[in-house]
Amino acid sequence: MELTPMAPQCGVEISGVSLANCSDAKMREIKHAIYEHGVAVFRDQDFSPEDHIAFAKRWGGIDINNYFPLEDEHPEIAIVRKKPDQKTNIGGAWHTDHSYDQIPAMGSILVARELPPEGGDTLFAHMGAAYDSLSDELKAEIEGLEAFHTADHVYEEGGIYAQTDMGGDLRGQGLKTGATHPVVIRHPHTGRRLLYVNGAFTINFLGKTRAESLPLLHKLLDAAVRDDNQCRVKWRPGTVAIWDNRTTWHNAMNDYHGHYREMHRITLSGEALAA
């Protein structure tokens, strides 16, 4: 097995391995470079529905979708897509997933099934980094700030999906979310201190409005999508990347208008955050 960094501080590809036969001595070795870099990338991988679920569980526990659609025989597995006609897309703004949850999703396994001709990269930026850019001033600013989260202005009824051309395709409008945060964490396995906020889903912190907010919230959030911190997903038929929501934000590039995507995603579940 053979791990090639993908940008200095973001994201790496493995290769040698087949995903679905992985023995578990490579298993912890996937799951370590993930850790660690955030991202990691599989190309020409033979994976089923059934291999992406058994796989899924091997790490744990499944977080069942309660937004996007759902594969009709494999519930596990939600189904990202946007089609030819629609303008939207999912996931197409810098974020890192369930955040608005009080226990977050560890991560998401995505598998390629229908791609467009050219486009549709995923773009990631890696927190650790992002909080290591920080300067000492604004280290010490936010040190024991804490941060809420929600998604409910987002998929709600009347939410910003919902005024767009996917609202009709998603799920759980009625749902209500809310989580605290520590606005910086320690990763629960490799200690790296990260930063914990984004832009879809953080909106205030503690004790503070959202307008009192938002100017310390928009030094971290452009701290965050530097240059440097980021790497770029080019997919391709059988690539398949994993990626880890403490470590990670990400932001799919909506540039292939007129064409298909059909991605194929499990939700990884996770554990409480700590500072």
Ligand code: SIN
Contents of the next structure:
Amino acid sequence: MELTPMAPQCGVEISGVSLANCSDAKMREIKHAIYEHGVAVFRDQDFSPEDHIAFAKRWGGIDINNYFPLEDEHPEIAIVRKKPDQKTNIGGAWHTDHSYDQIPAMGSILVARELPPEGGDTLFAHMGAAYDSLSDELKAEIEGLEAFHTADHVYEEGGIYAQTDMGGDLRGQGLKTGATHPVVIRHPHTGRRLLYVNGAFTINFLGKTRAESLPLLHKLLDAAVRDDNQCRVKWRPGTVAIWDNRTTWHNAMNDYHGHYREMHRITLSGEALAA
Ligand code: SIN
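Switching from the form predicted on its own: structure of the form predicted together with succinic acid?
Full assembly next; the chain just shown is listed first.
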């Protein structure tokens, strides 16, 4: 197996492995690479929905998505789809999945099923590099802080998606979510300090209103998406990407209007986060 970093701070491309038939030793190496680099890309995979589910189970549990359409015969698989007549895509802003859960999903395994002729890349940003890049003053300011996260404003009736042409495709509008996490967490496996707020789901710091929280939140969000923290996944048929939600944020580019894009996503269960 060969590991080639995709960018100085984020992402690794892994070749010489078939995910559908991967040994336990290779699996351990893959997991460690994802915890460290945040996202791993695998090319030319022959990966059926059954392989996708079986591989996901080797990580532990599967978190069935509450909002996206599910694959009819395999409800463990959420469909991330944009049709040619839609203008909105799923995940088209910087975020980390499920930070609104008290035990957030560890990560996701995303499989390219149908791609537009051009565009539709996914950007990732490394939250360890983001934390390291903060000034000592900013690190001191966020030490010990906690933040509140929810997805209600995104998915509820009248919420962000409901106001777009993607609204009719989504489920779970009545669900209520809410979780509190440290602003700086330690990665449960590597111990690295990671910035754990995001622009989509983090609402306020505990003890502060949204308005009082916004100036500091914006400083952190700007630091998180510095160009040198990022890598770009360019999808090809047979590409599979696996990312760690604690280590990275992601942002699905919405630059292929008039074309169809369909990805299959399985979300992997995680563990409680600690400072
Ligand atoms: C997402 O999971 O947020 C979507 C990622 C993508 O479609 O590239």
